[in-house]
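Consider the single chain below, provided in structure tokens and representing the form predicted alone.
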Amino acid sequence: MSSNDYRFSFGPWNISEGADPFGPNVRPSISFADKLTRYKEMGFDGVQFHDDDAVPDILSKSHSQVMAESREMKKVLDDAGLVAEFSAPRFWEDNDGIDGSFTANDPAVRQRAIDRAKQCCDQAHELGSNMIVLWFAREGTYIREAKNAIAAYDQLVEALDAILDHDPTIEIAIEPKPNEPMDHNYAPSIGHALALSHRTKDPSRVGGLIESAHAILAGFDPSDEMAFALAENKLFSVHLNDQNGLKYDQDKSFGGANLRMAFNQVRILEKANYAATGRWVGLDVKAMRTQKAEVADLHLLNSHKIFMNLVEKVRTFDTEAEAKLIADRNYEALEMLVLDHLMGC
């Protein structure tokens, strides 16, 4: 693979039926097998998995059944020329974790969450991956007095250490988000996530996955969040999308709302030579709810096209003019240099 080559992935949930927090499905369901055939057709090579994407109804099955079905899924991926990027335990849709998983007030629930995360490590290997992703979706509260936040952060570290002890090779990518579904989530930013990483037994194996919209919801610039993780050598993956303000998580097409913000995300990945690391560029985008079913995958093609167009914009930017304007402290002219370049002027 060339150092200029990016590898792209998306999850099966990104070809969706169009339900949102305020309304039901508007498009027919597509089988998982049919979704897999679309990956290669659209130029994608990686599949993002939740544990129950790879093994449906996972909570009703034994560990050996889960491993056997994961191996079968690996064969399906191989036949399709696809690779699993990661597996992620889907705690937030489990009624057992209504009060959180790793930070639940019930110690039995916390232990079951750790056990499921350990199984997810085993599953990831069967799928051909060495990474799991942890989104702390319900690790938080609707009411602050419901938990002791100091204890909750200790519980998160205990869970991470238990996973690291279980599997000496697995990498853990923490995906931070400030809110939704909880009112306030623990570890809402990459700074929180990496602080937890440095408290674990093996910080080298605990990093971050930064989603553009999550950073925007926290009031941050996603490129700065990426830069922080890159400076720590802990950007394990990205989920690129877009967000129109501080609303619910919209998962808009990358660059669809904030083209300049998207440019700066690509710019920071280019500055870090991210493509050469072999890490994935993940898309976590959803079709507009009003999109017709027969063209409900254009959001993925559009996001991929915008990313690659912005790669070209970054690589052809006049860095000599940029350096001169910075030296002259002529930032208005620098801003126009960027805007002219993006507009093709």
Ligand code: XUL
Given for the second form:
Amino acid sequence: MSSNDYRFSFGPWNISEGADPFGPNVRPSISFADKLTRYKEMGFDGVQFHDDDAVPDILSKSHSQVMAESREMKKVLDDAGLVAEFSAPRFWEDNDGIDGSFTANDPAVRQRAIDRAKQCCDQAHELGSNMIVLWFAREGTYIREAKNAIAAYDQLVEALDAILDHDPTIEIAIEPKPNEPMDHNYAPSIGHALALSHRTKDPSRVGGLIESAHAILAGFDPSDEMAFALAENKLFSVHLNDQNGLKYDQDKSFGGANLRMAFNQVRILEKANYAATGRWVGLDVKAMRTQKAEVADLHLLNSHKIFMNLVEKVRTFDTEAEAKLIADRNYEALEMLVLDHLMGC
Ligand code: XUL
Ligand code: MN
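What I would like now is the form predicted in complex with ligand XUL, since the data block earlier showed the form predicted alone; can you produce it?
Next comes the full complex, this chain leading.
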């Protein structure tokens, strides 16, 4: 099996300086240009962008300036043999969206968020992509009384419709996450995301991006979340990583906490022939804070390697034995067949 079957991407934020909410950076910053050189070396062809990853200080720049700088970025990508997977408006770092963007109680904030998302579509095209990702970071509440949740769901649909109207081809991938930074988010699961999609004027262009850790935080199995989207032909991307239980969003290396859960994610992608769709296998992984600078990209290399090894495990699984055990409803034996296979026994 060659890695050519799957295309891999990650975001520049996945090579980080190691700051966490309790301590500052522990590694020197790496320039964007230096990060880009690492992509190909590590077997990645796709770059995930936030709008201000591609155009720093985006809020201080005019639309035409943002487009010009995005075109420049596309040239840099072309020279490096890389492709932009998507652009995502980074609302959550903007004070304007302190209480949500599309669901802010202030209508002027909601309008500015819609305008930024529209600009993000224009930017995605300049970067050579036809997709934006919406992680609804602050679209939710710390306390339920702060917003009218029924109105908030309508506001999310209004925003999606405005974006679809603005751009006749763009695809929107909603990235569900149940909490963090908010106590509760309005799109905690792929079920919520796709229900919102079905209320828009073009559901075929509003799909989902499943992040493994987010699904685990919601108490779900990431492979079933993926399956739900795949069954509707709406799995627009994935953010593979791992999560050790119900804690802060850990973004651990794929398979690092639960190898069997990772196996099942690869299994479902293989079952759907995801590689043939041309959609990306995106990673959203974070190096441990303890990692020294010179080995601070092992989390990316390891996640890529684990994914490829699990593809091999899925493709070499004894499906005849599996079928017999399923027919016999002997799931204890089926479980052991899986575990023996994963352990190489
Ligand atoms: C947040 C998260 C984001 C999105 C991109 O938890 O996963 O990095 O993936 O905006
Ligand atoms: Mn993510």
